[in-house]
Amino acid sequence: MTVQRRPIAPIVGAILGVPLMAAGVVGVLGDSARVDPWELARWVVGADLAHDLVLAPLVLVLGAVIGRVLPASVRDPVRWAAATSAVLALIAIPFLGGRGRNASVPSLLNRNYGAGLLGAIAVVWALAALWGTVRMVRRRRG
Amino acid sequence: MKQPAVLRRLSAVPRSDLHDRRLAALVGSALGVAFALCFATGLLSHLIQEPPGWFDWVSRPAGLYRITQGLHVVTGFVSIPLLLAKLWIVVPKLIEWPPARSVAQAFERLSLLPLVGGGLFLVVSGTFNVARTYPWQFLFPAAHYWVAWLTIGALIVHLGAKWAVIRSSLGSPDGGRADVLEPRRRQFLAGVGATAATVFVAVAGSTVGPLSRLSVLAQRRPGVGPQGLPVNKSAVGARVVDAATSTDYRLVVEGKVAHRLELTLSELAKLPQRTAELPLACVEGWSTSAVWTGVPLRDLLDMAGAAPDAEVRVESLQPRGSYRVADVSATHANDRDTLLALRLNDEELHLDHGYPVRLIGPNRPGVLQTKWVARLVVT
């Protein structure tokens, strides 16, 4: 007969972190000359609810017809250049919006950064371009 | 209660076999220490620039801030594609029914909401701010620093209750080998690392100079700016042109003194300069070196008849501004390099890097080498 022995870990992981959960909400309780706590929870679990209802069925969803259109070969390739490339213009973002920018403060922001991202993501499709290519050839040869 | 019909009719859709437990624990382990190194580096800056009375940060080595913040921004990014492809590969449970079996399990299952919450709103406000962009009424450093505290907890519950699985579908004695999805976990992984490599590429320039053509998201060029140094507020956003270009300017070190001092600009340059390369080294994450001349701050707290373990409280010609005022503890005042700057690469100062007299030490946040210093307070 076996003893079942409860595991420690989940109980060692809740007292330690707990508090420490405890302590971002009670500091943020504590702080609002500076942080209006109902707006930042919007902005927490809005940004939960943005991933698990816009951004993840989206990329399932782009992930499958990728999986239907494209031959075996090219599909990784392809899927890796429009998740990188994805990455990359979802940083790009705020640079794009430009309203940081400060007349006063040139240094700041200074960059072609529409241009920057559309460089980058050429680069990334090459890359694929070239991992698909290796991997028809081999293929064929294989 | 009852399988909703969507989700039965979603969870019989064919899916990857990558959604899996290996693969989360490994994606997931870089991306641990991810949030660890950018929490530690975080709090730590945090420290530095709210010191509590225990906190004493050194003066030494002059270019440590410079790397632990360059560090906390660009470990930000680059776990952007490590958060991505980690929920990504854990997405099916979203879905799973029911949706929790026992009181622990639902526990569990709610500190999820913090820590992807949390965790998806640390790199976005992150992001934002790089871009000083600000589409909230909050203080972002605030509210950055608190919700740093949420996510690491919550990460720390996480870790506990998946202990066991992450052990188990780490610890397989062959390394995954006999495994038939291990390649094409090896194929994933090397997938997030490349996109997490690219996007290294693209904003660490700010930080590291090498890379600065090719960083096209980075806030800065490094040597681009006035006298080749970027710059932060202007003389004009900070409303200063006129105080900092008087010639009734005087700086007052005052306080808990002996004798109050009131020294015009060309009193200060005739003292006994001192010269040193010092970093100037943002928040934001970008750094460039620079070389000073100034008077050392210690010279003028002895002048003063200052204590020798005197703290001072910088005050900028700024009316407002929450960087208008910062501290000096005893251990940055006694520092020989900590300067009451008067030139900057051995030219007279520019009117935005804190003409007539700027605050400059090694090893402080860029927010706390105040510019346009009108009056030294002794405490």
The other form holds:
Amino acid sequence: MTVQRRPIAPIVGAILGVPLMAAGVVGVLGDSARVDPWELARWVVGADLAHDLVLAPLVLVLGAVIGRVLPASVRDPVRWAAATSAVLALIAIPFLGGRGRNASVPSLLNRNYGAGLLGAIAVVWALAALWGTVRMVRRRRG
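The form predicted on its own is what I need now, so please give it after the form predicted in complex with its partner chain.
Nothing else is written out below except the one chain.
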């Protein structure tokens, strides 16, 4: 007879996540003078749709292509780097477009977000290259 164990991660996630989400909703609704709940809801739904209809299918197709083209030792690092790069790019879209920029507040959105995104993606791919190199060396050794 085998004993089936329940995974703990979903339980811990619910215990920690539900109160945090509730606090976020209460905070947004309580601060409606500064935050338009409908605008926020539009952004949350839009981000969810962008992820589910655009980002996730692209990453799945890319992952399948990577699985067929690259050697086994570098597949995981390249898949991780591609997925992480896509998420970073999705997060950066409002900043890259300057959404919220205001000429009367020069310190608002005053950075080169394109360069920041490229720098972050370069770090991700450098880490993936290091990871893949270590895996290839280990595989060759034994």
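What you see is a predicted model; the values in this text were computed from it and never measured. Positions refer to the first chain, counted from 1. We call the rigid core the largest set of C-alpha positions that still match within 1.5 Å between the two forms.
Core-superposed comparison between these two forms: CA of M21 displaced by 2 Å or more.
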